[in-house]
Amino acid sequence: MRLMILVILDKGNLGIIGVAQEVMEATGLTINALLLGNHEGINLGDYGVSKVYAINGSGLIDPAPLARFITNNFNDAKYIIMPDNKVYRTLSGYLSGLMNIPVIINPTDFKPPSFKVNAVGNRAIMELEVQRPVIIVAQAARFKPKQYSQGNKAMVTNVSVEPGSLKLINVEGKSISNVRIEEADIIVAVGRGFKSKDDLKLAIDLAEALGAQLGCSRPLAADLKWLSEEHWVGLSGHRVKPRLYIAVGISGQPQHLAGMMESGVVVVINIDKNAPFFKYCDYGVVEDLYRLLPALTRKIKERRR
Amino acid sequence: MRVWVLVKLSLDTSQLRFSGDRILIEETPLRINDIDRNAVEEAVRLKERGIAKQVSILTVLKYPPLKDRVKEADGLIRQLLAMGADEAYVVADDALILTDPMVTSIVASEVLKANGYDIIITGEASIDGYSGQVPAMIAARLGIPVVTYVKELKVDNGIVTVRRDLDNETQVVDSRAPLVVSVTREINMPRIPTVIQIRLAIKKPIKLLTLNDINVRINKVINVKGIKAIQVSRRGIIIDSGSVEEKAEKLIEYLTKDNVLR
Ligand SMILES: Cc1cc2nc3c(=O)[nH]c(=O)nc-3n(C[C@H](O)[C@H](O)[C@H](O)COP(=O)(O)OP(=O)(O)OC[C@H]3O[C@@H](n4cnc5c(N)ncnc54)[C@H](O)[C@@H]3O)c2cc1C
């Protein structure tokens, strides 16, 4: 059986590659791509990637079809590699409940068959071995991948899946800011013990005066959307490592401190003297945030003076 | 319909026992997946309208020691019962302890199978693995479709209509059952029961298997070589003293002595 790397992707996922062109390196396994949606313009051959599987047509709805097509198709992968949204983390359980093969989810750390990848809800690494096939899901945006050389053209097929079982009934695009909060210096973060979305106000003075980025808990941009998602830090948010991290009105659920916990420094502002949070900070102040603030943002700005 | 709900018991990150950079696991209380009471929750209110005969928990448990997670897993499943969720299964063994999503997925299919089924509905993720993978692995050795992350789920004529809450956008979607869905926390706000509740629930089944009663034999594809606490030191300096002006000026005072401001 001949052995292969499988790349799953698509055009705004394309840092992936870098991924999968590690493995190669550690391996010497050679790479196959499975281009999804519009695929114009690109030539995964410059990036080491042998062959193109092109699949035209809409995103992905329902992952039977794909992973069905996948495993009928690939059974020689090695190594199967995608991003990581929560399309294709629906797509790689799929995957794995068909080939039977585990699911290595944001590797920290890999030299297959060695991993390391966070555990205990972002409290802990663990190294793991597997000697089996497996699924790898990554954050394309941390992998910038190499060109080897230029005009080495892929072979290009266009293949077709057939269509799911379950219905697409409407899609609702979501706001989006072009916030990466992840390359943050400084973030200023908001949580629920701010009262209305015009209150932020109060913290996007102080982040302005210190050149700071917003980061907010779940709740604001899950559940009140008062922030769009891209501000979101926290085991199912982003995260972030700051060299200073100003958490205001938030309670320090692990949840939360699982997306910041290898910041700089970090400040705590609460008027809750027995919030979790500060038994996991620097400086922590005890005081009404509505009052603290503005004090504040007034005296960063006149120290700049 | 029968409805099933899968309830990760997890470590409770909340209250982790560390000694070094080594995490206690036997000493770390369990805890109810926090969104898997979202989705009893959902499950529940299926039965209270009608669409929904029965609703049962599953739950398979993963952390050491076996003797003492069964009693705990009692009482924290209770909880759910008293929600009103009919009855639930255990499947605790030795084989299983500290093993990957793949094999829970396994092991859950099985005893769907052997039982009947739906609806499957769980949580988005656990907050100690936090991959989200078991609720598709299930659909797949199910042969059954999967919606994920949904935070609106209606049932009508048969036809099964979620809101799912993706990255980029959200999507309406129709299926019909057999399926599997995985919900948010923003679904709904989970019910306290009452103490009358509580009191019944203690008459609800909670039936206990091992890999033995439900024909499973498991290969560990993963082996985990270590665990090592990510640690952090912070000084934990308390300003809690003086007036609003006071404190922001000590504030600054600190972190200019750190240099973190420009
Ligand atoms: C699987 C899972 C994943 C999750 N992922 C995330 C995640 O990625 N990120 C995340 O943040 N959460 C996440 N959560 C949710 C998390 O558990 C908490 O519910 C959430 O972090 C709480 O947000 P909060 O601190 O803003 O709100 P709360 O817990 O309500 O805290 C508000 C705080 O504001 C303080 N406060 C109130 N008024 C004032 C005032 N005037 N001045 C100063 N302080 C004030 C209060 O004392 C309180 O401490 C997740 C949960 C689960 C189960």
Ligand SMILES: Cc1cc2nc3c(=O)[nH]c(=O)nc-3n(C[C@H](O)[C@H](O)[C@H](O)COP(=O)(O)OP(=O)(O)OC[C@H]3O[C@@H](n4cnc5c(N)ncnc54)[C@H](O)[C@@H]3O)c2cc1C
The other form holds:
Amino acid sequence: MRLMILVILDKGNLGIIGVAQEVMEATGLTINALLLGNHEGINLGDYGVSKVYAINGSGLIDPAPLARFITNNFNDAKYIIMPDNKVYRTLSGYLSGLMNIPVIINPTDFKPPSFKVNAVGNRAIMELEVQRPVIIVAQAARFKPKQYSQGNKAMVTNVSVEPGSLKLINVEGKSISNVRIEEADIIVAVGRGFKSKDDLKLAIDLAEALGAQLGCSRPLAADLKWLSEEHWVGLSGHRVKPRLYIAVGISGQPQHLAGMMESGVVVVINIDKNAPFFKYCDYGVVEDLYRLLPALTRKIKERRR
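Next up, can you give the form predicted alone of this protein, since the form predicted together with the ligand came first?
Here we give the lone chain, stripped of any partners or molecules.
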């Protein structure tokens, strides 16, 4: 049995191939891909993929039959790699149980068989050594696959998966958001220091002046519903790695820190000098955001004229 890397993806998560490439370069194993849904116009051969197994018209409505299909047909996979979202995480759980192999979520360093992951709310780094097959779940948007060659065609095989017990009965349109917070170079994040939803305009104005995306802590998205979940930074939200992260009115609880500790420069603005966030920032400003933000926005606009 010849071991290989299996990457599971769809057209919207091509970045996950970058993870497979890192593992391939470290191990010398070949990459096979299980491609879900429409694959027209995609040539994974350019990215070092040897074989593609295409499941047309398929999504992950019911991960259970897909997990059984993978278990039955790809038991020679040493590394199974997939994007990080709620549905793929469910698939990883099914696979872990069926194949009796561990799952590593969002490793920060790939040197198989060693992996590093953030731990203790991103305040520690844990190094794992896994000799047996393993499932890797990572955020596709954080990786940029290399194009090794142009026109290197991968062998494509169409396969089918038996239908599961879940049936799709209706599809409702969802408003398309321009928020891609994982890809943001600059983020202005807001928290409970804002007294009302209308007051968020102070941060929105600052973000526009900087060309930044607007982020938020858990309470503003999950509890108050002032912003959508696309803005949520944290352990249960999105993990981000911007060049500049400005936290306004956020105390700095471990759940939030877990989502942004890989940021470049961190600036914290809070009226509470004892806010935990000040222990983890590069620059801290103890000031009322209602006084500081308008002045800061004005100065930035003046400098950019």
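Take the two forms, superpose them, and find the largest set of C-alpha atoms that agree within 1.5 Å; that set is the rigid core. Predicted model only: the values in this text are computed from it and were never measured. Residue numbers count along the first chain shown, from 1.
Handout entry: Post core alignment: I42 C-alpha displaced by 2 Å or more between these two forms
Key = No, its C-alpha moves less than 2 Å.
Exercise for the section: Please say whether, between these two forms, the C-alpha of W226 moves by 2 Å or more once the core is aligned. Expected result: Yes, shifts by 2 Å or more.
Exercise for the section: Take the rigid core as the frame of reference and indicate whether the C-alpha of M260 shifts by 2 Å or more between these two forms. Expected result: Yes; that C-alpha moves by at least 2 Å between these two forms.
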